[in-house]
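A single chain, nothing else alongside it, follows as C-alpha cells in the form predicted alone.
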Amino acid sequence: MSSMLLTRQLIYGLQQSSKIAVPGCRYVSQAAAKTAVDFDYDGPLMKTEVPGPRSRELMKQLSEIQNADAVHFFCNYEESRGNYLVDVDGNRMLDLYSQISSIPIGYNHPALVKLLQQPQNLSTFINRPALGILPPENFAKKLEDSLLSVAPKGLNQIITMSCGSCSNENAFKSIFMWYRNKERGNSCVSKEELETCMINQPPGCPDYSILSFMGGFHGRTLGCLAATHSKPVHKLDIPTFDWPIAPFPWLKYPLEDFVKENEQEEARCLEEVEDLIVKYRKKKRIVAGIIVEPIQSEGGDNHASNDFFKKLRNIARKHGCAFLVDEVQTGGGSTGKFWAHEYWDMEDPADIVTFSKKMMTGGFFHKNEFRPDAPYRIFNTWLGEPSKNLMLREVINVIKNEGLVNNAVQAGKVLHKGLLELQARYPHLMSRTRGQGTFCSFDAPNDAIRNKLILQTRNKGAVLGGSGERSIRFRPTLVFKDHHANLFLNIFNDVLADFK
C-alpha cells in the first residue's frame, strides 16, 4: 500500500469524523450518533450480487492454482474502512465477521496508518528475526507495552507464536513437559529417554494426553486435531491419538427457564470428565491437561455457567491436570471482558492462556513452573513477529483510550436485544440467541436454512459467518457501535421478512 494512498485514508478518517450517520432504526427512538473517533461509511452499497463477476473471474483464476472452493468473494481492502468490507465489484458491506473474528479495531484504522507512516517504524516491517535467537535491542519492551499490559490476572510469562494453532501446539508441548518433570522429580533426564524419544516410543515419548471437548476448535495441526471435534471436514483421513473428549454442556435457552435442567446438564459433563481422567490413568494415557474455550466458538457458540468453569478448574487442580483456556476467538474485548475467562471471577483461573485473532500475533501466557528448562525447547523460526507486537500495542492503546471493551458491553445489548425481538417475530427461523457483548450467536432450523440466510443477508449488505452444525455467528469489530447494530437488525429484519 503507498503512503500517498494510506494519507488519503487516514484524512478521509478525520473527514468522516464530523459527519453524523442516521440510519433508519426500528429499535431504538434514535439512531446512535458517530463520534470523533468514527472512520468508517455511513451505510452499505451495494451493486451487484455477491460474489460479483469480478470475484467469480478471481475465484476462476485461483482454481487454476489450488483448491478456492471455500473463498466467498475477493475484497478490495485499500478502499474497506472501518467496520465496512468492500469487494472487488465495489459492493461496501457491513462486516460482521471481521475476517473470522480477527480484526480488532475495523479496517484501515487511522491509527494504524499513522504507526505505518512512521519512519522509526519501518525496520520492524522491513526485517523479520528469529527470534529465539537473535531478537531485537527493544524486544523485551515491547513485550511490557504490549502482550504483558494485558496479560491474564497470574500469568506473567509469555511465549509469542504467528498463530493460534501454533499457539495451541506449543502450550500442549509445555505441559507435557511440566507433567513430565513433575514425575522426574529431581532425577535427571535417563540416557534411555534420550534414545527412545528418537523412535517414538516410551518412557521418551510418555503416553500423555490433553481432555478435550466434544464441539471444541483448537486449531489443525496433528496435537490441537485430536483436541478438535467441531466438524468432520477438520479432521477427515488425518491419523490421530488417543486423547479423551468429554462432552460440552447443552444449554436450553432462555436460560431463566431451565435453571435446574442447566444445572444438571453441567453436572452431567462435570462428572464425564472426572471419569474419563480415571479411565485413561488406568489405560497408561494419563491426562496431563485440560483445553477449554470460554465460549466454544467454531463449534457452535456454545456457553457454559461461570459454575461449570470453576468446577471443571477444581478438576483440574484435584487431578493434577494442567488448566489451558483457549481464548484464540474469545480473547482481545469483544465479550465485554478484555478474556472471556474474567468472568468466572476465580482466584486462580488458568495455567496457560493461549491467544491470536484479535490480538494480531498468537501465543501463550503461563505460569512459571510451565516455563521451559532449556533452549530450543518451545521454539521455532520465528516465533511471532515484532511488526504485529508494535501494530498490537497500538490497538491495546485505542482499546483503552476509547473504552472500546466497554463499547462491546453497550453494543453487544443492543445486538442481543434486537435479536431477541426479531426471535420472537421469527420462530420459525430463528432460535437459541445467545451472546456476551457482541460475541453473540443463534440457531437456524437446519444447517440450509441457515447458509441461506447468511447469503441473503450479504447481498443486502451485511456479511455473517457460520459455526457449528447450524448456528450464525456475530463477530463485529470493537469499534462496531449501537449504530452499527441497528443498522444491522433493519437489514436482516427485511432478511427474515421477505425469507422463503
Ligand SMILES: Cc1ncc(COP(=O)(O)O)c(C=O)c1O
The other form holds:
Amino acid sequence: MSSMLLTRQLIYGLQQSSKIAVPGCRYVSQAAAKTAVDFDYDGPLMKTEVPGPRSRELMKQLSEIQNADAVHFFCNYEESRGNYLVDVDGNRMLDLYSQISSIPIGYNHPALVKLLQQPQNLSTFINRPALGILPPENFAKKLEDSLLSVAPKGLNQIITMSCGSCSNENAFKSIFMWYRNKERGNSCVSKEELETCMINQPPGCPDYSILSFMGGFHGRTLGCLAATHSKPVHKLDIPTFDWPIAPFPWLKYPLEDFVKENEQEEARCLEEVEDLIVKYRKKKRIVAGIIVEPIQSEGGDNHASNDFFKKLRNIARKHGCAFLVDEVQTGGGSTGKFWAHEYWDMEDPADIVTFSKKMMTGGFFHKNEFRPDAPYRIFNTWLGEPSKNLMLREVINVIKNEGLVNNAVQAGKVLHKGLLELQARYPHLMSRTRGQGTFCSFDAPNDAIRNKLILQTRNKGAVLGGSGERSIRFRPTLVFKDHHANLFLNIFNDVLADFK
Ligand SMILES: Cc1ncc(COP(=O)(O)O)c(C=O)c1O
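I have the form predicted alone already, so could you send the form predicted together with this ligand?
Let's see the whole complex now, leading with the same chain.
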C-alpha cells in the first residue's frame, strides 16, 4: 500500500477491517469486543507459520551481509496499526512486546501521521542538527512542551541522547564529574590531573565506581556493560571495570504469603549494598553513584517493594552516592504511573532519571547540581533528535487526552488477573505471576519451555517477549485495552491447553 493511501485510511478510518477468513488461514482469533482504538484492527489474522516463507527468504538475504540470527521475522510497518504488527507474509499479530517495549501509542497512530504531514514540521524531519552547538530557535520551547512537561519530581534539567545506553553512559559521566567537583571543593583542576587524564591514570582519571545490581541491565556500551549483569552474552570478551555488584531481591510469590521471607531477602540485599560501599571505599574505588531499575526488566522482571527502594535511596544519601534511576524500560506510563519510581512515593526519589524507548528519544533528567561545569563535557554530535521531541510532544498529548496511564492500570488489572487464573489452571507451566500496570510477567519452568510458549503463541497470533532465564514479559503499547487483554488471554489459554 502506498504511504499516501495508508495515510488517508488512517485519517478517515477506512481501514476498519472486517475479519475475513482467508483461504489457507491457520487461525483466526476469537471474536473481540469492538475496538475502542479507532485505528486498530479487530483481531489477529494468521496465514502462515512465523517466520513465513517471505521472512525466511529475507533472513537469508540479510545473513549474507550481517549476523541476522536475532531476527524473529520481517515486518510490514505500513500495514501495522494500533496494537497489531503485520509481517511480510501477511500475518497480523496482537503485539504485546511492542518493539522491545518501545512503541508508546501503537503503530501508525493517526495523531503522528497528521504531525508528519504538517508543512511547518517538514524541516524538523529533514535537517538533523548538531544540537549542542546549533539548535533551532524553538529548541528550548520544544523541550519544555515535551520532556519537561513530564519531568520527574525535583529534576528540572534535561539533556537528550539517542539511545538508552548512551543516556546511562553520559549519566555516569555526570555523576563522576559531580563527585570529583565535590572533592575538589574550591580548588582548581591541577596540572597533574590534566596530564594524567590523557594517559588514563589517576588523579585525572579517578578510580570511582558505580554500584549496580545482579540481574540489572543498563545497556551494552563499555561503561554501561560494567553495570549490566543480566546475561553473559552481553558481557563475554569485553574488558570492564572493577565496580561493585550487589544482589537484587529475589521475591517469592504470591507476595502476601511470603511477607516475612521477602522482607528478610530485601534486608539482606540492602546490607550487602552498604557493605560493598564501605569495602570499595577502603579499596580506593569510591562508589560515586548507584544505578537501579525500578523493575529489573531484561534481567527477568524482578520487582522489589517500595520500602526496599526507599531504604536504598537513603543508603545512597547517607554515603554521598548519586542515585540514578534507570527508567529506560519502565518509563512512559505502562506500569500505571508515568515513571515507575512514583510508586515509591518519595519527596526526593532520584538525582538522575534516564529514559529512552517509549519516550522516543533517549536522555536524562537531573538535578541542578549535576549540570556539567563546562561545555563539551557531556556532548556528542546529535544529542538526540528534535523530530523525536516533536513526536514525543504529540505522544504525551495523546497519553494525557486519552488517559492512557490510567488505561495501563485498568488493562493491567485485566491482564494480571487473567494470568493469575491461567497460572492456577496450568501451574506446571506458569509461576510467579507479577506486574505493575500492563508491565506484567510470569515464569515458565525453564528456558526451553519459555521459548516454546513464545513461538506457539506467536503462531496463534500474539507476540510476546522473554526476559531473564525463564520469564515471559508483557510490554504492550499504551493503547492496549481490556479487550486486547481478554483477546490475548483467550489465545494463550489455547496455547497452554494444547502445550506438549
Ligand atoms: C533498563 C534499560 N536500560 C538501558 C537499556 C539500553 O537501552 P538501548 O538498547 O536503547 O541502548 C535498556 C534496553 O533494553 C533497558 O531496558
